[in-house]
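This document opens with one chain alone, in C-alpha cells, the form predicted on its own.
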Amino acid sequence: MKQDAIIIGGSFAGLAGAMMLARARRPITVIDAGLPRNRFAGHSHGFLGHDGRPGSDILADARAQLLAYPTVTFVEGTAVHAGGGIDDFSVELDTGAVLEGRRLLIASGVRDNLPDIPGIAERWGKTVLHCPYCHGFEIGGGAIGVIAGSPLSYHQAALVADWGYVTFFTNDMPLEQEALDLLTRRNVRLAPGKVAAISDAGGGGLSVEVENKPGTTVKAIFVATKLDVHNPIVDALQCRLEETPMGTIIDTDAMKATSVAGVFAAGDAARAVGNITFAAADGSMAALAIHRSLIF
C-alpha cells in the first residue's frame, strides 16, 4: 500500500513529524535504525518537561503513543536507496523490502566527525561534549577545556566560559586579533600547540596533553564536531546541500522543503545547530508542510 508519507529516521524530528501526520489521519511509515545521534549521552537536558530523562526513554514513550494511531507503521531497518518523484517515491531498505510513498521526510540526522585525537571518541557524550546548554550545568563549574575543531571554535570557548574556567586548546589553529580580544574579555586561558591525547585523570576528570607538555586537568571537554549529512538517501535523491561553518546539511526553505519536489528534511539533517527542541519543532513544521502539499 502506498503511504502518504515515508519518514526516514525515528528520532525526535521524525517522530514529531509522524505525530502531526498521524493526527491528520494520514497513512505513514517510519523507518528507524535505532541509532539516534544522542545515543552516546546518558541523559537529555533542556527539553521542556523532560529535563534529565534519558533520551531513549523519551523516544520510547513517543513511539508507544504513536502506535496508538491506526495509520502509523514502524519498520526497523536502514534506508539504503530512494528513487522516483513526487506522488511516486520508492525507498529500499537494507532488508530488501521496498516501500512506496507520495512524500518523503528525511530525518536521518548527521554524522559527527570528531577531531583525530586519541582518547576523544570513547569519551564522546560522557566527558567529551558538544553543547554547553545540554551538558554545561551538570559539570558544576570549575576547569573546563575547549578543543579547537573549526575556525569558529573560539566562539565556543567564549560561550562555555559562562559554565566554568575555560582553557582553550588551540590545536595549532591560528587566531586573529579579534578572536584573541574576545577570549581575553571572557577570561579564557590559551593553551597553544597540537593536542596529542586525552586520558583519564583523578577524580573523574580528564588530562589534556599538548605535544610534550605536562597534561592539563579539566572536568570535561567541549569540542565542535564537523557535521556530515551524506548518506545513500540524500545522495540518491540529489537534494541540494548547504555548507555551514559546522559542516554539511540539507538545504531547506522555511517550511522544511528541500530542492527536490515532494521531499522534506527536518532535525539535525537540515539544521547546523541542533537540539531536541529544535528537532521536534522542525519535524512538526515539515509534517504540516507535507499535509498541505498533499491537499493543495
Ligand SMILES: Cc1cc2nc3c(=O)[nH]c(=O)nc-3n(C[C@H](O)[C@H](O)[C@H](O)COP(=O)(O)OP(=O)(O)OC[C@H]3O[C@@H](n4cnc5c(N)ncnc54)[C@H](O)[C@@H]3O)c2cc1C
The other form holds:
Amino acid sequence: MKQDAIIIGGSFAGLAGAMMLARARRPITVIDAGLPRNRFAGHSHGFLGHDGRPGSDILADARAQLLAYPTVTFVEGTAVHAGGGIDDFSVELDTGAVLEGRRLLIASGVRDNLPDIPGIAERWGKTVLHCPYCHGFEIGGGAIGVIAGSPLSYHQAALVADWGYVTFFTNDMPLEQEALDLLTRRNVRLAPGKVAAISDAGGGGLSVEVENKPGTTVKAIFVATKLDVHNPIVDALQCRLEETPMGTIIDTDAMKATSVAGVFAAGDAARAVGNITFAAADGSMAALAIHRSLIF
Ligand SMILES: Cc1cc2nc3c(=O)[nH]c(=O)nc-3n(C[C@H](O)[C@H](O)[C@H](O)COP(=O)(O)OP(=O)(O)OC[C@H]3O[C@@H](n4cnc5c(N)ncnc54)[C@H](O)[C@@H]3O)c2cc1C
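The form predicted on its own done, now the form predicted in complex with the ligand:
Okay, now the whole complex, with that chain kicking things off.
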C-alpha cells in the first residue's frame, strides 16, 4: 500500500516526525539502519527530561511509543535508492524490497569526518568530543585541549574556555589577528604546530603531541569534524545542498522543505549545528509541513 510518507532515518529527527504523522492517523513507514550519530557516546546530555540517559535508551523508548500507533510501519534496514516525484516516490531497500510513498522525509543524519590524527578516532565520543554543551560539564573543569579542525575552530576554543583551561592546538592552521585577540581575551593558551598524535597520559588524561615537543596533558579534547551528508538517498534525490563552514548539509526552507517538491529533510542532515533537541524539533516541523502538503 502506498504510504503517505516514507521516513528515511529512524533516530531523533525521524521518530519525532513519525510521531506527528502517526498522531494524524497517516500511514507511514520509517526505515532505519540503526546508526545514530551519537552512538559513540555512552550517555546523552541536554535533552529536556532525559539528561544523562544513554541515547540508545531514549531512542528505544521513542520507538516503542511510536509503534503503539496503528498506522506506523518500522523497517530495520537501509534505503539504497529513491526515485520518482511528488505523490509517487519509490524507495528501494537493501533487501530489494520497494516501498511507495507520496512524500519523503530525509532524516538520515550526517557522517563526522575526523581530522587524520593518530589516536583521535578510537577516543571519539569518549574523551575526544565536538560539543561542549553535550559533554563539557562532565569533564569537571581543568585542562582541556581544542584541536583546530576548521577555520572557525578558534571560536570553539574561545567558547570551551567556559568549561576549563584551554590549550588551542592550531595544527598548522593560520590565525588572523582578530582570532589571536579573541583567544587572548579568553585566556586560551596557544600551541602552534602540527599535531602528531593523541595518546593516554595516565590517570584518565590524554597527551597531545605536537611535532617533536613533549606532550601536553589534558583531560579531554574538542575538535570540529567535517560533516558529510551524502548517502545513496541524498545523492539519488539530488536536493540542493548547502556548503557551510562545518561541511555539507541539505538546504531547506523554514518548514524543512528541500528544493525537490515533496521531499523534506530534518535533523543533522539539514542543520550545520545539531543536537537531539534541534533534531526532534526539525522532525516535528517537517512532519507538520508534510501533513499540510498532503491536504492543501
Ligand atoms: C559523539 C557524539 C555525542 C553526542 N552527544 C550528544 C548529546 O549528549 N546531546 C545532544 O543533544 N546531542 C548529542 N550529539 C548530537 C546528536 O547525536 C545529533 O544531533 C542527533 O543524533 C541528530 O539526530 P538525527 O535524527 O538527525 O540523526 P542521527 O541520530 O544521526 O540518525 C540518523 C539515522 O538515519 C539512519 N540512516 C542513515 N542513512 C540511512 C539509510 N540510507 N537508510 C536507513 N537509515 C539510514 C542512521 O542509521 C541513523 O539511525 C552527539 C553527537 C556526537 C557525534
